[in-house]
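First, one chain by itself: the form predicted alone, in structure tokens.
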Amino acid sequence: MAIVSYWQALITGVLSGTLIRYFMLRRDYRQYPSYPHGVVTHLSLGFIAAFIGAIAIPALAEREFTAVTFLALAATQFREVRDMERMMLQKLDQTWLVPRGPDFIEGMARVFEARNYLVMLTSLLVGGAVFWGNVFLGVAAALILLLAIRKLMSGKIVAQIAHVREGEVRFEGANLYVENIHFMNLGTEYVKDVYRQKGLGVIIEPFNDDERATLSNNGQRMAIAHNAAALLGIYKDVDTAEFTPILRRDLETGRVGLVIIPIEKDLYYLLEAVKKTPVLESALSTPLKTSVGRKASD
């Protein structure tokens, strides 16, 4: 009977962990993981992580603590996943006209590492529920864990930390502005005419000092520019650096301006693209949670 329970726990744990890793895969406009090879790679790693988590239940039940120690050692190898993803994404970033930036890449690499640990935890808990309970309890545990993981995966977006609205693109002589935020000096009439005809401006107004500090991070601003360019296209080639989307800060208020020349000149969807840009973990700043930050902002 014990052997049957071991096999039930093992099979249920591995299946639930692998399926949850599949549900966590998202291939969208970011084109990563690629299909089918990137998907196969991550599903294979998910299967291995699920097997490691599920096999721990029989090992613990048989008091095979040496085996548990070996499994823990094997699990630490998933730290190399972050390095692998980071190096690959950095190479891919060199081919984008508007790169993601190092902060965005580091966040993606952390996510792929963390998801393997979530798979191990899922298979461990589901396998335990089956071994010490029954298959129905294991299925219930898998569903609860799926909901919890979906919640963990939903981080903050720009719309939650700032008000995003249209900004007027204008020139003062050769100087390009979005409202009162200065961007750059453009000398040729052709480039200025392109901005006048096709350019769109966005103003991002942080809700408080925490959000102002987050938006001051250059990596966060690179992520916003990349997101907007990836979703709406970009009127730019490798030899037209003057058409690169740029974000600049108003040093007095902390507002951030974006100027971009999209292929699809649709203001509504540009605002949506900016609003739905994820807030990067490395950029997230909370000075108001400290006594010094609160007193300084008064």
The other form holds:
Amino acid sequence: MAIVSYWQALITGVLSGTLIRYFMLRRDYRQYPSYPHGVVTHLSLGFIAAFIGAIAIPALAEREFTAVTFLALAATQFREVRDMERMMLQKLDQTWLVPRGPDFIEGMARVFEARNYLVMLTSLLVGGAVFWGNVFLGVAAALILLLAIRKLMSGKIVAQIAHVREGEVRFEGANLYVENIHFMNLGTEYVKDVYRQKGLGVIIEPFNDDERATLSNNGQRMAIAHNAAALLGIYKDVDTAEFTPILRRDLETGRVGLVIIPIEKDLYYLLEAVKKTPVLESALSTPLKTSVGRKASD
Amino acid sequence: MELNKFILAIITVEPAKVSGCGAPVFFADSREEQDRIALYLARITEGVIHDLENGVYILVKH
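Would you generate the structure of this protein in the form predicted in complex with the partner chain, following the form predicted alone above?
The next block holds the full complex; its first chain is the one shown before.
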């Protein structure tokens, strides 16, 4: 009897864990994880994580408490996954025309690590529900966990922290501005004409002081530029560094401006691309949660 | 702190306004020639042309 329920717990745990890992794998314009081999790698790691999580239930039931320490071993392994992902993404970042930036990469690497822990937790809980309850309880637990993970692990996007609108691109002499935000000094009429004809400007106005601090982070700004360039295409090659999209800050108000020359000159979708950029975990700042920050803000 | 911006070249129509030997100086006879040389050099060196608005362009590697 005990052996049968061990198997039940193990199989349901591993299955639900691996499935959840599959649902958490996002294959989209971010081109990562790459298909098919990147996906296989992460599904396999998810399977291993699920197995480790699920095997803990029989171990607990047999009162083999020392066996549970291998969970710690697994944690070390998955930390290495994070290092591996970070190193690889950093290397690959050099080949992008508009790089993601270190903060975006750190966020991605962290997500890869964290998702394996979530898989371990899922298979542990589902396995436990099957072992001490029944299969239906296990399925219910898996569904609840899936929904909870979806809800809790989805981060904010730029649209939730700032108002995003169009800004007028203009030159004052050789200096490029979007509204009153100075971007850079550019020489030659040719380069200026390209900006005048094809350039688009965006103004990102943070709602409050927390968000102002978040948007001031350079990594966050690089992520916005990367997202916009990845979605709309970028009018740039390795030898035309002057067309690199950049974001600059209005020192007075903390507003951030973006100037970009997209291949698709479509303002509406540029604004959408900026709005849908994830707010990076490492850029998130909350000075308003401290009394000093609150008092200083008024 | 690492120095990662360099002036690669100076392109000028005002020879009197530049001197020194930090970067090669290219003299141009007209604005058109200056623009052309600057663009060629920018493509070759992957630098960005900046205009000091006094007849002097500098080419900077960012």
